[in-house]
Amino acid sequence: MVDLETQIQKAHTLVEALPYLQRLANKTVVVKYGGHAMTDEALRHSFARDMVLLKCVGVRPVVVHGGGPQIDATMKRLGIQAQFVAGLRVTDAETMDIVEMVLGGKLNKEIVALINLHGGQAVGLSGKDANLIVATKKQLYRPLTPGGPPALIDLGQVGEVKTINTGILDVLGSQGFIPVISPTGVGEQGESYNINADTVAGDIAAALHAEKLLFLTDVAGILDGDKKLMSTLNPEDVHTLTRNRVIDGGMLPKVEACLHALTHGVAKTHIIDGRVPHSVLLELFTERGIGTELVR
């Protein structure tokens, strides 16, 4: 026998989502996909279904994925020691080959296949496709000794975004495809660059003037000094929390990408818990959401 109350509650849920569905119709939402949501089998399928649902209700999702832990695991199997400076992977030619193999050759295609399995039409891209991400070598200056003058640190083939070619993303989105992007770029001479995935997501959202930018993380959102979730922050709040080192470590590139996107036309950015099933839908289509939103 059908539980009528349960059915009515489902209808209420749909009605609650209606104004958000209307607001996001034909709008672009960029999702940075990473963390536990990429490794847990149930969450991987949950994420793929969420992307298909977004497309079906008229939203244009664009996925940018990471893959640091998977790159680390591959390097370890090959007996290569990973090196990091200021949170950035030192990327020599051999490491660059591994980065492209893992990100573009394995993870990207797995995500594409999973979305397609659930009824979507996903297309995998790297920064080299149609010069999607043109990059330059990242310049990092740090003191070699405590209190010493800053010196240029050679990170190898670590890049930063110079330009985003939105044309290919516009074409794919308009034809019903879901772009899935690995965060590697191409230099002006055809050289490969390894780029922080959070940074790439922020730059792509800015270039597309996306309605929203979402980061899936392994925490509930941005937490205050007492480890309580802060639901809404503005740039001034963020700068204060950063100065006080409340925002630190791996959260910094995400927050910086959010601020960059907000100053370049993105309406709202969100940092949410990717360990929660259907976290993207909960953030986009419910009144309270589940993470931290950063607004202008």
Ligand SMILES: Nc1ncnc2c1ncn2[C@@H]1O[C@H](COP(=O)(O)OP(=O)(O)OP(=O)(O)O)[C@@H](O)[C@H]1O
Given for the second form:
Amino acid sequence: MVDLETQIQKAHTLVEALPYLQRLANKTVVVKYGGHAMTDEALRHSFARDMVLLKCVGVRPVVVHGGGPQIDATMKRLGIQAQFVAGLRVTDAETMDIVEMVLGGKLNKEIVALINLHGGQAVGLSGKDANLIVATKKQLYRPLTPGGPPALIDLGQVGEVKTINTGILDVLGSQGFIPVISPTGVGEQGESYNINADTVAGDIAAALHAEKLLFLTDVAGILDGDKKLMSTLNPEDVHTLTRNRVIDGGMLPKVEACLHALTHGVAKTHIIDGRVPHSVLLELFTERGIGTELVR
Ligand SMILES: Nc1ncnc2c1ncn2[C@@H]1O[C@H](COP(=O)(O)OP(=O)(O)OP(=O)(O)O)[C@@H](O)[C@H]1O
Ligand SMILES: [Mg+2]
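The block above covers the form predicted alone; next, return the form predicted in complex with the named molecule.
After this comes the whole thing, all chains and molecules, with the earlier chain placed first.
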């Protein structure tokens, strides 16, 4: 039998959440869902339940998901060699088909189904739906030889966000639906673009003037040179850490998205550990929070 003391502790946890619940009521929280949290079965369920809980307590969650490893696995199965330049997937027409099938067809629907299984009302969207994400071809300049002049690299259908049309998100959010967005964009001629999910999350948070932007990833947060977690960083810290290459690889688009969101009215951004069950709730509703917060 659970003793009374344990019961009271549980009530304390709820009461501790009260000021946060009040502050976040009717506010938008954009969550980039990626990394480990997306592949582990138990964590996928706990993430889906967290989104439903947020909705139930009056927060408006918007989910943007990734899917790099799943795209890699499908390409491998089809015998297609993946190619990356500066961390970006070179996307020819065939690769674009796979990206759209895996992100929009499979992963997006899996996340939607899981949220709905736990009692939410999730709706899956790609950038093409209601022109949510209008994109242009990404222009990347890189020297072809060490020390040589920068040349334009053709990345195929890799896109850059041009505009976010938030209309559909406002309609869905105000009616109690949870939008789940796959990071592909639409060009001016209706063509498809493959866009980094972190970048899309940052742009959507900025366009919605979200209260918070959360990145769920496969590390504890932003780590320093000694692999120790840094709890709070400001834009200046981030610039220094990036220059010194302490922040690198998959963390780069995240911090760039955070900085973009912060300069566009988002109050706080967080990079949190998706390997921890209910990490979103711990960040939003407890005094200590978890992971790294990036603030202005
Ligand atoms: N200073 C840093 N602190 C923490 N992680 C860092 C740092 N610099 C680089 N990284 C790398 O960034 C990775 C997280 O980005 P990654 O793109 O791999 O995952 P994700 O974006 O969560 O998932 P996905 O790309 O599948 O959506 C970490 O696993 C780590 O290797
Ligand atoms: Mg990534």
